[in-house]
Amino acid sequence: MSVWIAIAVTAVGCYVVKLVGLLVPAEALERPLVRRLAALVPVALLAALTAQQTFSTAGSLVVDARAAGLAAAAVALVLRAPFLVVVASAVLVTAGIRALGG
């Protein structure tokens, strides 16, 4: 249940900041100190999130296969390679090293 009430808020939240975005006039929303954070909190989020994603298992921190996963991204972004093929090399790279016993 409470999935379902995470679903619905984000649902409704997601949507409600992309429609306020089409409808408020421009001052409102380009003042430049909000657009700097607002350029700058996502940065925060997704750094943030890439770390917890790739360390932490159940609330503890673990440094795992999926840290060498999430290499092999980096230098596959590095090289300039497609989005898809990002995000396969982390994980053809993580599934490989727990194959081997990693």
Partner chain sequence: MAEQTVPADPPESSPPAGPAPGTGHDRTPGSGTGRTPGSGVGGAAVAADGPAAKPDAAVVRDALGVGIAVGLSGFAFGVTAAGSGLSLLQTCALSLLVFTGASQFALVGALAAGGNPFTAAAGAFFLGIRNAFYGLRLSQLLALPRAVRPFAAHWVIDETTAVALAQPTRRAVRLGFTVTGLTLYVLWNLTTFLGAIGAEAIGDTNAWGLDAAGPAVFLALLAPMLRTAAERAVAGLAVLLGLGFLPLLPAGVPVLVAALAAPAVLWFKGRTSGRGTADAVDTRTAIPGAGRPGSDSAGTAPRGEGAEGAHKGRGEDSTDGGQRSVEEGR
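Basically, rigid core = biggest C-alpha set you can superpose within 1.5 Å across the two forms. Note that the coordinates shown come from a computational prediction; the quantities given were computed from them, not determined experimentally. Positions refer to the first chain, counted from 1. Compared with the form predicted on its own:
- Residue displacement note: A95 has its CA displaced by under 2 Å between these two forms (rigid core superposed).
- After superposition on the rigid core, displacement of the C-alpha of V63 between these two forms stays below 2 Å.
Mind pulling up the form predicted on its own next to the form predicted in complex with the partner chain we just looked at?
Shown below: the chain alone.
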């Protein structure tokens, strides 16, 4: 039964967050600072998620094949490769290093 309570609390929480977002006055959202923050927050969150998923295993700092795959993706991005090429290069480098290293 505790799973259903957690689901209900999550649903209510999502509704409240959505409602609070709708209640914010339009003038507050048009401020330059708010616009800059709204543009930068998703980038910062994605960067943090990428770093956490790449360099962390079981709460400890690890540098393994995932870091090489991330580096390969970064090089592909600098070379302005299409998105699928960026993903494919990261996958191939990560898989290759894992195959060679065990």
